[in-house]
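Below you'll find only one chain, the form predicted alone, shown as structure tokens.
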Amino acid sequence: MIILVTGFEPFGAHAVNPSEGLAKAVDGRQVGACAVRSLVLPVHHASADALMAGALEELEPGAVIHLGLAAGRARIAVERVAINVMDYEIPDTRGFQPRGEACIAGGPEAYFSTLPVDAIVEALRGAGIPAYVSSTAGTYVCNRTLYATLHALARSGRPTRAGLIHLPLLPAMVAAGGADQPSMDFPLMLRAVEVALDTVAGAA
């Protein structure tokens, strides 16, 4: 089975995005009987959709773990739900800034993650990593990408599991910005992704 891990390119005021580095760091790994492949997505819904459609068709993964950045979060946030709303506080990298628009017109109001959310959080906490189940993935591109992935899988009938994990800022990002924000270092985030992969592979 293939587990597809995606990250996002930098966006907004952020010169780096830890989700990109984490996705690249686990690419090509073997976790139990599962092979890990990674993909870095643009912070633009239509371009991300096209890349995801191609990856789902080519790789036929058994699971998809989207990784995203969420400034202000102090812990690893394993998302429970994606809602059918785009309400961007800042434009994406193409200058697109919807306000209160549907992710997909006519789609369900929400999709629940099909990853073992509670088991991932339990495993993270057991490994000494601060983590929680989040019931709000926001209304920016991360939420939009999770919603679109779950919608595409529902329409195709594929049994692929999919979900999203939000990450805090890196310490260097907080230092550069000068704001009073929580952070987490890259090695601990990488360990969190490894624990999530182990949990998903074990549930396959």
Second form
Number of protein chains: 4
Amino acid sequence: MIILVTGFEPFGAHAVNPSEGLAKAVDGRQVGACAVRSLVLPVHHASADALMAGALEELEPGAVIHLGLAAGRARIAVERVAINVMDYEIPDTRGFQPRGEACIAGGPEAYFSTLPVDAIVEALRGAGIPAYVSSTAGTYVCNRTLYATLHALARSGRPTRAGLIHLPLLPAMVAAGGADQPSMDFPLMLRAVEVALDTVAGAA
Amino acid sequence: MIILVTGFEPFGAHAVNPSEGLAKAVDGRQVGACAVRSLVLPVHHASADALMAGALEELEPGAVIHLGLAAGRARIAVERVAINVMDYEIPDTRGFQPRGEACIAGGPEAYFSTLPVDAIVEALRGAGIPAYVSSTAGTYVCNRTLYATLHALARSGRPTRAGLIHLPLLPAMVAAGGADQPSMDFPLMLRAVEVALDTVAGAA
Amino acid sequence: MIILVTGFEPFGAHAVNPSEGLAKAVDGRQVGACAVRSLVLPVHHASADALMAGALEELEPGAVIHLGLAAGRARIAVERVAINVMDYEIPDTRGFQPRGEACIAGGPEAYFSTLPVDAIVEALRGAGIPAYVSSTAGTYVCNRTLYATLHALARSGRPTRAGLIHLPLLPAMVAAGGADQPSMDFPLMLRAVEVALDTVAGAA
Amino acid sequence: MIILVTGFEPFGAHAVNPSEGLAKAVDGRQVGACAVRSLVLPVHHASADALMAGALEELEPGAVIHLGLAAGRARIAVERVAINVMDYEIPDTRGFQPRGEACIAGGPEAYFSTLPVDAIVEALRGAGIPAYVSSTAGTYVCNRTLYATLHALARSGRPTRAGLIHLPLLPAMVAAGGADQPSMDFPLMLRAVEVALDTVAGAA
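May I ask for the structure of the form predicted in complex with another copy of the chain now, the form predicted alone having been displayed?
Now the complete complex, all chains and molecules, led by this one.
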């Protein structure tokens, strides 16, 4: 089975995006019986859709783990749900800024993550990594991507599980900005992704 | 020149104290022209005083860097000042809990850290480590220790520089507690101590 | 048209619940062409359902505004969505504590609030009251109540609009607890409810 | 006995300063045996000094309560201490921005507030108002003003007690800014000042 891990390109005022480096770091790994493949998505829904459609078609993954950045969060946030709304506080990298539009017109109000979110959080905490089940993935491109992936999978009838993990800022991002914000270092984030991969591979 | 680095034993509800491991980790290192020696202090003022008095006598350090834990802080806090008050929210490890007493009766209201605090913070940020100059070391044993060290040095006439660096919780401490609190991983804290040592050694 | 405003009884460690006093405070008021009726709900889903079913039947309200307490929030939170999950961190007042169960088995993943949430937030800010559109009502009884009301309305075919507004702690609750938490005073909360009522009445 | 209450003019990005309105609101009041007089200080140390010197000379107050704004704080902060440093994150209203200078060259490292800070906090909490004893008044004009007043009183030999109370943002300031920040409404702040006046008048 293939597990597809995606990260995002930098966006807004952020010069880097830890999710990009994390996705690349696990590309090609073998986790139990699973092979990991990764993909870096643009921070624009239509372009991300196209890449994801190709990857789902080509790789036929058994699971998809989207990784995204959530400035201000102190812990790894395993997202429970994606809602059918795009309400962007800032424009995406193409200058698109919907306020209150549907992710997919006519789609259901929400999709629940089909990853084992409680088991992932339990495994992360057991590994000494601060984590929680989050009930909001926000209303920006991360939420939109999880919604779109779960919608595409539901329509295609594929049994692929999918979910989203939100990451704190990197220490260097906080150091550069000067504000009083929590952060998490890259090696610990990478360990978190490894624990999530172990959990997903074990549950497969 | 010797740089003395101190950590504290665990206290209160904390099973570990990162400052202890950090002090031990740098013990015996050579930083530029400086030799690092470390000491782990008990979380009780009188016992800490006795250990510090012996160490100042024996090692005649050129600088003292106290390390302490400050739950709830998101960044490395380089303390600017110690004030002459002990106002403990919780008892120390001997059950002592002063509320509003002086650190040293008859001592001055405060001592400023004699470490180059601005230069340390600048170096930390330059190294990608979130840090700031803090204007309060609290009113617990950490503040008391910095006050007592600066008082002892002032009275002895030694040219020794001294200061205190406060550390966030470790990730495993937050993971175990379950609350929404910032943390910093041990390797990044260790890097921070190394940067502080480099700065102090360079300024010596 | 009738606008039904509900509050909740106290729960958990809270001796009071501001939503209860707010609901009672606006009971019987006339807002434009609308009459306000209020109801205090128990913090247990089945009992709350029974009371709500009776009130919807008897009053045939044009709009329902649920009010609830969200400790830790600093601003008035106009909820955007209710999700189909009950995941209680603490038991309700009957000792019921579901972990990961559906609000309504077989119900849709989520319902969006049918109140004009953006207009309410805009009106609140215009009135100098800190407010935002929240994308998570949590997974406790408040979320469950909003979900159940929107589900009942959807099934009945009534055109009634419904939503949920989350409130910060009262100052006295923070003063008694001693922790560092934001609060909002009752008169300002009441003004917020009045602004929400004006907006809903005006949009009716 | 006269109690002098001071507020500050607006500064930085703030269009208003609640301390100004609070000082004006209590001007001329009688509290027990004490008469309240108030003064609004400019946000520049030299001009504030001149006004304070005149007021201390003319009114010979028995107590001085400085009020100041501390954005980001959730509770009334009764300051314990002022330290001898000016380290301004932003310029004052005259464009002056010292980084690491002494408040008063050659002055002591710090002065402790001579108001009954513990009794004030206890009285505030008893009145249902969130409050705490703060161990840092920052390093901006508020800290400088408290330091300068305590220094002037110490040198003059007057028995006048003096202290500083820091206030959260007003709700309208948070509503206008749009950020997630705590606030406190003006009537509750005014009640806090009244409680502080009662405590100071009772202790006189």
